[in-house]
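Next up is one chain by itself, shown in structure tokens, the form predicted on its own.
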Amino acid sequence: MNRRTFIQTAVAATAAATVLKPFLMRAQGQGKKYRFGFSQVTVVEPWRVQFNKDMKKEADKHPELELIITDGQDKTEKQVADVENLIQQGVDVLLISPKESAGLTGVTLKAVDAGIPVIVLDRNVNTDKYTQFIGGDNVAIGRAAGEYAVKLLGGPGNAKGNIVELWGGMGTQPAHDRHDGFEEFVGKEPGIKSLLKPIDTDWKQPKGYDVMSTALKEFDKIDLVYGHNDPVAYGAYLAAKDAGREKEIKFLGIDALPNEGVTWVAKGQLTATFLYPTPGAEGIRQGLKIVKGEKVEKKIVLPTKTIDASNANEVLKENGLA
């Protein structure tokens, strides 16, 4: 069966059994590789750097997959150019980690109706069509640290303070999951105040810490930050400090890589981080069932974990890293 001929057989299959069987086939009868192809958002910010050597590590276990990893230079167009053209190679599976929700929409549809398996990874789509969707869940990261914040300002029925919230990407689902998440907490508490309107930081340190200067500028008293990631709450940080007011304030961040949030947590630049695992490994594995005829879950959801003095230097030592 040549390429052209799999992918027509695959747009008529009604069934997703139908579909992944000469994936199968394909590659068992021909005895080529399985090829798994992935959008990556970008290869710069540090999760991400984290996220693609999650993948490749669990990628390099298996001889008989090859993994084809694109970088969308963070721009939405070069996502789905780089999706468009995995799906005319034929990838025997696509996994897609979009920068927005709406703008790899269309282009996820198009690697279903192309009789694709296709794998979202960390931030969804708008469809539900996709063959799975792996990744945290950003609400419960968001309650984890709504929760710490109460804590921290005094307790539930006891907080009070002022509140600096840097939100990650405003065009991306987990920026609002994260914001959702930490109101259900703080949102209860009539002597927490957050200061800002929602302000897009696109996830970046720089952005964070632009931000956080002018609203230490504008406000005299802050008494805890919430970055929507840790590269955005050690911005914050930043600004503070050359502000000379970074022991008046608390931090909070998401993500907890090893050598950022973590490292920072254990130094005392941040007060705690809220793990958020990459999807790369499992991705990959999810993946591999399905070209082998598995039947895979339509959702995994990836733990969280809060990280702060109490454990910091556990998890360094854990990574190697003290």
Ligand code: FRU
The other form holds:
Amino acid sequence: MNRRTFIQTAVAATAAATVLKPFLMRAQGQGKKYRFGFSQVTVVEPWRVQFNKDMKKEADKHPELELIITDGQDKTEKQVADVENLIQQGVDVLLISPKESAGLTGVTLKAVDAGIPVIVLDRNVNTDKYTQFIGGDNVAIGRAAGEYAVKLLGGPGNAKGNIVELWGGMGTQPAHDRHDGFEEFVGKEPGIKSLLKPIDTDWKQPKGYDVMSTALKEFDKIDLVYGHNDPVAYGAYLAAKDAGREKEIKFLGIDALPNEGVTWVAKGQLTATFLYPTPGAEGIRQGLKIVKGEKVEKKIVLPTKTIDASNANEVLKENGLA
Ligand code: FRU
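The structure above corresponds to the form predicted on its own; please give the structure of the form predicted in complex with the ligand next.
Following is the full complex, with the preceding chain placed first.
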């Protein structure tokens, strides 16, 4: 090879390497063998932030895994577009925690039809064609809250009081299940009255505050608030506090994040909260089983636990917060 041909060849090889490099890196995934795409509904709620953290922490234990997390910005249309995008990228596993059931069903089926294994997390969709569902048992959580409420209000057969129930998102199964489980206990008590028609709070603290402020103006006697999550229960507590009535009312919430619900229980602001663990870590573990060809269960139910004054400090200590 003369000098000129050598230089030409070298230049061509360098150019090819420059052009090919991103593809090669991508093909080799920079050492990544699997790509998981997770479509998260939002990152504005603390429980969602924790959920993403749990997922990333587990994913970081597996250098062969690349994890892409998208943020649906709390909008169905945005989340649908996110999932479309992940399908186009050809992820090996799609994980989705939907804003609401109906609006995310179509695109979930699209992923299934594209041959992508789908793991549905926390809130469900209106099909069971996915590979797996992982989440808490919201009926069981509702029952635990209902039983607790009845006890607080005088015990089975004797319970008396006015209840404000603050719904989460009405288009989601967890809200309906949390209501139904609660009703199984509270509905049996003739002395208990539920004051409000269902109002959608979209799981948000400010909405919990607003609905409670209106209820406080309308009703002189409120004995217990059942919030479908801790943020709405805490919003209601703040509304009652602003009205000078927080001492007359017991507040129950759900989620039990250490730095939120559990802390509010420890401070005596909420009476109890019921654990709703995030499915982040389990989602990664199950996804890895799927890509390795292992068989997985259709449904994984995560455990719950009641946290009240008797154990809140212990939970805070376990989490390095007390
Ligand atoms: C967060 C959240 C949680 C709740 C869950 C129900 O978006 O509202 O507080 O437990 O979703 O799906």
